[in-house]
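Below sits a lone chain in structure tokens, taken as the form predicted on its own.
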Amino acid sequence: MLYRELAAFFERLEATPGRLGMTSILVELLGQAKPAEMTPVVRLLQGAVAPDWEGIEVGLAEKQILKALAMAQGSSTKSEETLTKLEALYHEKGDLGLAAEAVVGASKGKQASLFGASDLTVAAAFASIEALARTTGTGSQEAKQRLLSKLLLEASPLEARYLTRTIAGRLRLGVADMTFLDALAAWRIGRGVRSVTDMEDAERAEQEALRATLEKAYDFRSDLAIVATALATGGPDLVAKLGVAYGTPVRPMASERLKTLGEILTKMEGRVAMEYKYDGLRVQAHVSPAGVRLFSRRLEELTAQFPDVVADLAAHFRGRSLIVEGEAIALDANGRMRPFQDVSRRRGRKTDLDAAVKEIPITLFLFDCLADGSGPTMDLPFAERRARLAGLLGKGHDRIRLSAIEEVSDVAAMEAFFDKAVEEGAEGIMCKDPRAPYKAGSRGFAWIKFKTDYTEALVDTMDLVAVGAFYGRGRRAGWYGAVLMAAYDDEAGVWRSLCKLGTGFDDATLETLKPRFEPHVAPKRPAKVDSEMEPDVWFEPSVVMEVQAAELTLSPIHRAAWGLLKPGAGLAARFPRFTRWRDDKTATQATSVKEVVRLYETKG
């Protein structure tokens, strides 16, 4: 497959906002890719060269990309005049990819007959980008510039647009993982793309069965390329054999929320296992004879950042194989839980690790067992998984403990446990159905969170995604003064506006907004953002922020839940206030529109 063919698909995807339309384009793309090309095609579609947890970033700094463009023009990277012109072009276009397209177009436009059509293959493009991403050490920046300039010399203008965006880490075609799985199922069945409501019963059943097999494999392996390649080479039978692998993160299970403890008890049919909801960093630990690996909720590897946790797990579970989940907490000298901000200071730390371990020692409170030496345990009821976890832990370890838990069957006991949890520093409780399996990658009422916010006048906090910003005025001049926030519509794969957020920021935070959002600036409203409100700057959905609001109200402006509760109206968060960054969550793990609707319906 030629890269120019893939780039043409990228252009179509970029211009298509609807999920069905995107799925149809993806089915066509999959039909043109050979089985051996499936991995590079899927990786390039995601703008990556490896799964997230491998930590291999394609991104090259803007200045280095501009120097590579200068080299592709035949200019010196030390020519200030050339670099100034390229910077001006970049700022005019507002996008490095469009700037690269213009540069390559100008270079080749007058000599198109000499260059002809690009014969760069997908495999060759992927190999070059992978080589660039893996180039490290002394002189690596210059080497990366040379690799990119060589790639651009081989590329057509359209190819240059998407190659540059990929290398800058800004491809962002808006293809949700679930949309890609839909496309895989439709491609394999071969009857085209239609809404499930338009299918016959037998066709719908076949589609849903294959889709479930694909999603389960993806939940276990967290890698669309592996799933797509297995389907292309061995069909559904091979996909079904893609089980859990030690060292490869499992997509985490997520919780729902209800307003009262009585509702929770009813939902779980009168029997609830309650745990402390620790305000820490969720960690998935893989322990095997090969070593210990730690992963975040976002499936990023944390192993190097928490050497103390790795050492504790290796020492305590020596010789065993298991996958467990827990909450990484910092405790003070009296055993009280320190704020989440203290734990987050350990996350992403690459230097002075010994000092960080001494300053912020971590205790890991384990709450679930996804696999043990006998194999995956996720299909077992939570009560049995918990019993296995207790057996594995044995007498325990000072810094590896079981989460506090109690199984009850009446509201009075739930209230007593909740009060105790808050008194001991937890932010609330997690209520779990003792009979429920672990549903990787899913959100459901088998887990329900109940936080201290529910007992206050304000609604529960929401994890919303920043999709734009407004320039500040007065004292905030020169900064972003407010941010446009959105909830995630997981059915459509779209982020829908919910509020304009301008409070809760101190001056120090305001100063960091522009550099924090700079990598996510978009030249126009992204196709996957639904908003009537026009910010001064658009962002690709990426950064998640915790927001607390006084209430949720119907809105003629904001698009979350548009038309669901009242024709011509959506939902808006009133008096929103920023509370903290949620760097541990991806944009698709943010509060969903369905959750916002439930919060609105249970208010008061």
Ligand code: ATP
Second form
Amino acid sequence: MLYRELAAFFERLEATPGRLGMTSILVELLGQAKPAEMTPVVRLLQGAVAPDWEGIEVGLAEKQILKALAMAQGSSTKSEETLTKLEALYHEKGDLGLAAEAVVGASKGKQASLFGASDLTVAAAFASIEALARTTGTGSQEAKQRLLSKLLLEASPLEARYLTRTIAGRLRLGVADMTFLDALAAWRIGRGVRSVTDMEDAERAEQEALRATLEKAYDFRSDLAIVATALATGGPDLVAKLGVAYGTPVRPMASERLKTLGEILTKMEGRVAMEYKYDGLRVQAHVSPAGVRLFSRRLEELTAQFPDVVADLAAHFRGRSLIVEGEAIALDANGRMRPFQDVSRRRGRKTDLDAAVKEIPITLFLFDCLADGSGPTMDLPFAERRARLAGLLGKGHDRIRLSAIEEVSDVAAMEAFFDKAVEEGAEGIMCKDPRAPYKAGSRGFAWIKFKTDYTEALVDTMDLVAVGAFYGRGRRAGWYGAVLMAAYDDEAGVWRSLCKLGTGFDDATLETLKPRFEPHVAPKRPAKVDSEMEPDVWFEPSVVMEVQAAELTLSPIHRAAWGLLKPGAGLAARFPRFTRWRDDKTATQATSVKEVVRLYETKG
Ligand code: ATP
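Would you generate the structure of this protein in the form predicted together with adenosine-5'-triphosphate, following the form predicted on its own above?
The next block holds the full complex; its first chain is the one shown before.
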């Protein structure tokens, strides 16, 4: 497959907001890729050279990209004048890809007769981008510039747009993982893309069964390329054989919320296993003879930042293979839980780790077991998994402990456990259905969280995505004064506006808003953002922020749940306040529109 064919698909995808429309385009694209091209095609669609958790970033800095553009024009990278002109072009276009497209268009225009259409293949483009991403060490910046300029010299203007965006780490076609899995299923079945409601029963069953197999494999392997390649080379049977692998992160299970402990007890049919909800960092730990690897909630590798946890796990579980999950917490000298910020500081630390380990030692409170030496345990009931976890841990370890747990069957006991949890510094409790399996990658009522916030009049916090910003006035002039926030509509693959967020920021945070959002600025409203409100600057949906609101109300302005509760109205969060950054979440893991509707209904 040629890269220019892929670039044409990218252009169509970019202009298509709906999930069904995107799925159709993807099915067409899959139809043109050979099995051996699946990996490069999937990676390039995601704008990456490896799954996120491998931590291999392409992201060449803006300055270097401008220098590569200068080289591609045949100008000197040392000429300040050239660089200033290119910088002006970039600001005029508002996007590096569009700037590269213009540069290549101008130089090719003059020499069009010398060039036929570009014959860069997808495999070759991917190989070059991968080489660029993996180039490190001294002199690597210049080497990367040369690689990019070489690619641009051979590229058509449209190819230049997407190659540059990919290399800048800013491709963002907005293809949600679930949309890609829909496309894989529809492509394999080969009857075109239709809504399941338009299908015959047998067709629907076949499509849904394959879709479920694909999603399960993805939940185990967290890599769409592996799933797509297995489907293309060995069909659904090979996909079904993709189990968990030690060292490869499993997509985490997530919880729902309910308003009262009584409702939780009813939902779990009278028996609840309750645990403390620790306010720390979720860690998925893989231990095997190959070593220990730690992953965050959004599946980023944390191994290097927590050498103490790695050493503790390696020593305690020596010679065994297991996958366990827990919450990493900093405890003070008296064994009390220190605030979330402390463990978060550990996470951000890349240098001087010895001092960090001494300053903020970490204790891991384990709460689940996804695999033990005998293989995956995720299909076992939670009570059985907990028993295995306790067995694995044996007599325990000072800094690797089991989460506090109690199984009860009445509300009074739940209240007592909740009070004890809060008194000891937990942010609430997690209620778990003792009979339920571990459902990787899904949010469901097998886990229900109950936090202190719920007992107050306010709405629980939501994790919303920044989609734009407004310039500040007066004291905030020159800074962003407020951010436009959206919830994720996971059915449509679109972010829908919910509120304008301008409070809860201290001066230090306000000052950093602009630089923090800089890499996500978009030249116009991205097709995947639904908002009537026009901010001064648009963002690609990427950054997740925790927001606490006083209430949710019907609104003629905001677009979340538009027309769902009342014609001509959506939902808005009133008096929203910023509470913290949620760097541990991706834009598709943010609070969904469905959850917002549920919050509105339970608080209404
Ligand atoms: P929140 O914003 O409320 O922390 P979340 O959206 O990050 O939640 P949820 O799945 O809704 O994720 O809540 C579960 C989170 O609570 C887990 O990701 C984990 O980090 C944390 N947690 C703390 N203690 C436990 C526990 N005992 N069992 C499971 N998760 C726990």
